[in-house]
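Heads up, the chain below is alone and in the form predicted together with this ligand; it's given as structure tokens.
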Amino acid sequence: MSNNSAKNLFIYGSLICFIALIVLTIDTMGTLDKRAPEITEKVDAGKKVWHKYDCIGCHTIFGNGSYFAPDMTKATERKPKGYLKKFLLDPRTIKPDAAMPRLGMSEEEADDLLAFLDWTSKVDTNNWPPKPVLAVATAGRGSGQGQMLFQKHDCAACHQIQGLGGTAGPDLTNVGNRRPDIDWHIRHLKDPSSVVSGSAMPAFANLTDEELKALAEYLTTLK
């Protein structure tokens, strides 16, 4: 190949590909909006909201920013809202081992992003992230009516039990030695905030006193 020729598809190639690349641009562009959940006044506040916070230098969002902490595309999916305000506010009274530092927000601001977060969990990200396909084991799987509540109820959201389960909430593998007191467990599903002020856990009040009494037992044999 001469030079003049190598010189030639170098420039002609590149061009055509970039004009693919922009094709291919327009025609996305077009699509985007219908993949998506409408963008209200409230998202776009959350999102400003989210820049204003570099939250980006530590998590990643769609997969993609900094490998500090969790992925928040889906952050609203599993964790109830009036959890995750508290903890935007201030991580390290609801998580005292929390990483994640209080960046000093205000509510609306909190709420604002929540928006974001609940946007960004309905977009069609073509179902990434995939749901775990080893996934055998989940915590608290088994035959008890305590233990088939606590599935039911997705604590291990927030909740662990022999390493398995969410880091939002303390380890209850052996939380029958803290917390011997069946009676307590109920007053406390009901109502967290009632036993232990300032709690972050969402109450579980619409269980059935045979439901709550049934998952406070198992929650005591947990040693």
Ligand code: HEC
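Having seen the form predicted together with this ligand, I'd like the form predicted alone now, please.
Only a single chain is listed, so you will not see partners or other molecules.
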């Protein structure tokens, strides 16, 4: 290749790349606002709470922060707000061995922070961060539909089975040994606090009797 050809290749190649960059930038700027909901005063107040308590010192959000604690970008999408509020106010009443200390956050601050986390959960992040691998448990009698319900309702966001899943709630690997009574599980799923005092688990009273029984039967197979 001659020097002149090489020079033309460099010039035209650079020009094409520059034009492509401009087109992509214009397209991104045109769609950016559509990927996030409106920022309200409460969301703004929640962001200030996030900074006040240096949440980013332990958690990540939109890929920024530390990796000592779970990513919070989609927090309210994966965990009930009632549970999150209780945890924010006093983590160890929910999980006695929680590494997160009691921050002294007020209820108003907790509500504002949840508004901010709800906003981040609704931002279109192209499916980032990916959801954790759902636990694959040993199948047993009646576990087919129950296991699908376990996955459908994202129970693995809070519970582990065989080392896979969240740690916000009790490990369910051997729950069938600890709680072999199907009726107990049905009552617990319908109204957790009625059988476990102070439970932060949300109620699944919206499930049909058939679904409750299937999910309860699945839980009793985990041994």
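Values in this document were obtained by computation on a predicted structure and should not be read as measured data. We call the rigid core the largest set of C-alpha positions that still match within 1.5 Å between the two forms. Residue numbers count along the first chain shown, from 1.
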Original post:
Is there a C-alpha shift of 2 Å or more at residue 103 between the two forms once the rigid core is superposed?
Top reply: no
